[in-house]
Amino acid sequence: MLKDRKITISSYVKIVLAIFWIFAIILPLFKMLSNMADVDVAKIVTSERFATALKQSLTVSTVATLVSVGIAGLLSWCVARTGIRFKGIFSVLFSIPMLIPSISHGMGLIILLGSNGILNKTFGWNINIYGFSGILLGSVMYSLPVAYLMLLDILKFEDSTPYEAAEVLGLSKIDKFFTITLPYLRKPLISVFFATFTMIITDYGVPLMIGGKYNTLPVMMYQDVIGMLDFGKGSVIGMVLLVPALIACLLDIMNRDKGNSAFVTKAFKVKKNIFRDVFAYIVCGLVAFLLILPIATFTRVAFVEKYPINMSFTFKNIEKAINMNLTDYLSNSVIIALVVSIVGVVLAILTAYYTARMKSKFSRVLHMLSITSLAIPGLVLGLSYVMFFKKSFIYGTFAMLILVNTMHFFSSPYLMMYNTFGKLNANLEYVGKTLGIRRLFILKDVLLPMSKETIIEMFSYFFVNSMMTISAVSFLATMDTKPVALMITQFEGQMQLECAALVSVIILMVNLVVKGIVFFTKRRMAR
């Protein structure tokens, strides 16, 4: 009877979690797609405006992805396969662009290379950054850190044994690359490519800021929904944007499943090579400089009188932004980010425990529901929430923004915990049952203490992304619940670039503080 009761309780919890996911992800998505029933889809997709936006989105996203993945591959090789020092510092510098909204990258490029850009005026250049070239540069800056971290993780766990065998057999470096490296990287590279492509094609921050007349699908969706309240056309565009995200999600799932088999890898021993290391220093230093330069530039502009007319230093922009409710909106963002982090971590732990430690057919269903948000861009999720929750009691409240952010960013932290729980001894619960120890105590006293670093990383992921996102919340925020990141588009629309830059700097500082706390906490735990 006790056994039946335990099974009933665990099944009940799984059912409750599954129902939650259906209401939080599946039904809103179906509501958005069903909204196309009253829309002339053929007329929209065959229109010249849509065709142009689709073509331009595919073109710039493909080129930016190739450039981003190419540079990321070179950087990850420099860090993983050379003898350079300060690898940790370089990785931090490469990752800083992840801590600000994508729209801030576009703003930094405008300040540098716009019609009144600092570099254009200083060197007498006449570079036109608006349009394709601006979106390309901004998208590379925005996506490069993610591509770099993914590729670095792949290279760090590559086994050196095949290379040692190839060296004994006398294979050249070119032969090693084509017979060992390329087959090893082929499938992970496909996942990295599609993940990066999805990030770029679904982003509207960079194109909105610097795209000019070069319209892309996300910007078109944003303009039609926010400007014209055309939810039908927004749903059609949202459906199109789901396609690359769905492909990226499926590839990621396939590769994760094949990468779960445990085996011992032998780390690479980096041989001394002065020319290789000098080349690596030059590449890492140059890329770090180019990534940080726009951020440093808009940090400078945040404290000028009036860009580009009067570049004298001032703190007046802080007062101006405060008068426009900066402190209220910053408080909103911090509160939302904290609650999302706490709720997201608890939900991820609970879900991962049932899917990773209590295997069943229903667990697999729950697992698939939990990773669904990987395939839903923020703009699409936000629009689906508008349609599904519009007449509900949570619409227009903080709960609405907390829910959408939790769902938007849930899958990656959940997979962190799922993989961590999956690596821990599968017999712990059986031993505990033999000793009369309940599952709850095994989770509390054994599994969670062994997963502390993962939990901290999960909290950091939720917080940082919730602080800087503008996509999922742009359709849902009200004047009372507005996050501070949305002030960037507000100030930019009012031609107050200095205040927009100030908001970007504040978001960066908050996220750097959180990342610093996480770093020192993990370091202390390691000791």
The other form holds:
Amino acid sequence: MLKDRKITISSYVKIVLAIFWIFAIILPLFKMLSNMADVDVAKIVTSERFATALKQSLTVSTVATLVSVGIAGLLSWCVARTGIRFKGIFSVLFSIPMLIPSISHGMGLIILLGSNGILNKTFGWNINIYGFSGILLGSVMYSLPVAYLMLLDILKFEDSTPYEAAEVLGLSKIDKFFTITLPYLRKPLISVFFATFTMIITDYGVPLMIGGKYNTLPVMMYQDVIGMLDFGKGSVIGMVLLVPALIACLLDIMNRDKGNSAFVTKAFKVKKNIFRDVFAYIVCGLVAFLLILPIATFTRVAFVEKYPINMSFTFKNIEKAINMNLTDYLSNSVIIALVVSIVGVVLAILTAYYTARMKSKFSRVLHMLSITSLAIPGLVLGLSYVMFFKKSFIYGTFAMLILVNTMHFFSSPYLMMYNTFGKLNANLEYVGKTLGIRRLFILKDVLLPMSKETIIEMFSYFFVNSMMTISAVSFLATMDTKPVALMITQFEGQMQLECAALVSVIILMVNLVVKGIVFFTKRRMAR
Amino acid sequence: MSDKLVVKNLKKTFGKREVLKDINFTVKEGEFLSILGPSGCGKTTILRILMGLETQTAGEIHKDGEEISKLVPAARKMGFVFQNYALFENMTVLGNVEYALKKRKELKKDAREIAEKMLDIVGLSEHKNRKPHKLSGGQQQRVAIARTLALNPDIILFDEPMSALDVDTRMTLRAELKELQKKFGTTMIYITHDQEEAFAMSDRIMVMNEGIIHQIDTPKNIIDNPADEYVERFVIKNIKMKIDSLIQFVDTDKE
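Okay, that one was the form predicted on its own. Can I see the form predicted together with its partner chain too?
Now the full complex is given, and it begins with the chain already shown.
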């Protein structure tokens, strides 16, 4: 009796999950693919506009990736391998750019270095930020926190024993770097490069704001779809943007499976070295300053009369934005972010439970599907949703935006949950069986309480990203469901830079509050 | 002593691989039976089939004269102690022992009392409000044993419960386990790959290799009359070597 009932519940859930995945990912992507059948792909791909955009996308993304990973490497080395103080504060400062939309970075740079830019005016410079250099700077700022966190994680878990052995053998610093550091870092470093590259090349916020005439693929896709309603061309560009993301995803899967070894590693002991520490202070201080400067600048501009003519302090932009329905859009965003967090967390727990705690053929397929959403850029997912759901009842509702955000941000939190569940003792469910405790109770009373921290982390990830995303939602939002982040593009289009800045500040504030709550909740739990 | 457990023609295949080839044995009421064999010989599979965590390909299991192999694990009135403890890390020691009791209607009322009594028996009363990860490996395994004993099973199955413990702890726990068995009269089936352990604890030993039982007998009979070359070569030789080296050691010590 007991056994039969349990099996049916579990198989119902499986069927529901399978149907959900088919409708939420597989069918929309197929729809987008099939859309390309009516399009003259060759004509689009060989057109000069496309070729230029592709070339420019590749160029600026490659350079930005190298700079971003380079600086991130230096920062993570400073935090992991030197004796500087305030490491926690530096880490927070380096991560703040993660909490605002990419488009806000572009805006901050324009205010500083645009044609009327504050720095240009103050110092009498004549820097032209629009185009390649602007996209480069903005992309570096936007991707740096993610690259930094990934690299810090890698350095933290590097084993120090080979270095000690090298010391005993009397190897030089250069030898150590080439024989130990590089081989250890090679694989994870490739992952970091591709993940950063994917993030940059699929982003349209920075180039849209600051790209000027330097056209890139995501901007071209955005303009073709939003401006000219050319879905066919959008699909072709979307497929091209899928390529680097797919490579990044594959590399990640390959590296992850091998990297899961449970070796006992010895942490690094930082030796005393004042010169090195002074250098690290300078690097960290300088980068933190440069990252925060544009954010501080647009925060300031959010409260001026009229940039750049009248820089006197005022609150009137708040009033202006409220007249433009700011509060409605903000509540839209908070509602969407909250529901996405709840739905996303439940879905991630459910999926990870099947993939990590009930191994079967089904769970392997489910696992693959769950990670593939990592490889689908927001713009591509958004476009495929427009095509697939256009005629359905869900189109134009909050549910549409909630669904697209849940799927867009699903992979990372899912992997957190998968790893947490995977680390818990594999026999717990069997213990339950021998003691006569149902699986559901083991999940509720043992597995979930032991995963509390991960659940909170997942919640915060879904929330923060849903608050600031402008990619997938830009194709799907209506006047009634529009999230607040999209007001930035709207205000910017209306030349209301102060209000656009204000919206960025509000998003940053909401996300900071959420991150703060998460931080204190976790600290209380640890006690 | 009457037959507590009768296993008849037990077979298990995983895909094409035959893990258990026609296993037959009997366990008597209150007996301590060890299953001794190298890793991969099928001993854990037998235990998991007895408990109902795995289904046999063919064969029957009778407990107190009743066929039980169609029953769900919890209905078999057996307990299972896992190699890696598998405690509920988020609960206290007391919570671990109490949890299953609270989930049963008939035991719910006395859950706290039973759990405290069990912890007293395994000597962990003073640690009852601590979390498992604050305890030593031996103490954690005692919690797991108390958790199993609390439901008062007819038979307790042990899956290499001491393989992760150091020698000292193992020696003490061995003695304690024998004490418990005397006290409760529970039938115990104990898996190990350690000859010393098997010979020190068991009423009878079942020597296994590659899915076949080579011999089931008392430790003394196995040493005196090994059933075949395998038992001779891999069990007895080993035990004798250990004894010899101990004697040598004692001798050199005297000189």
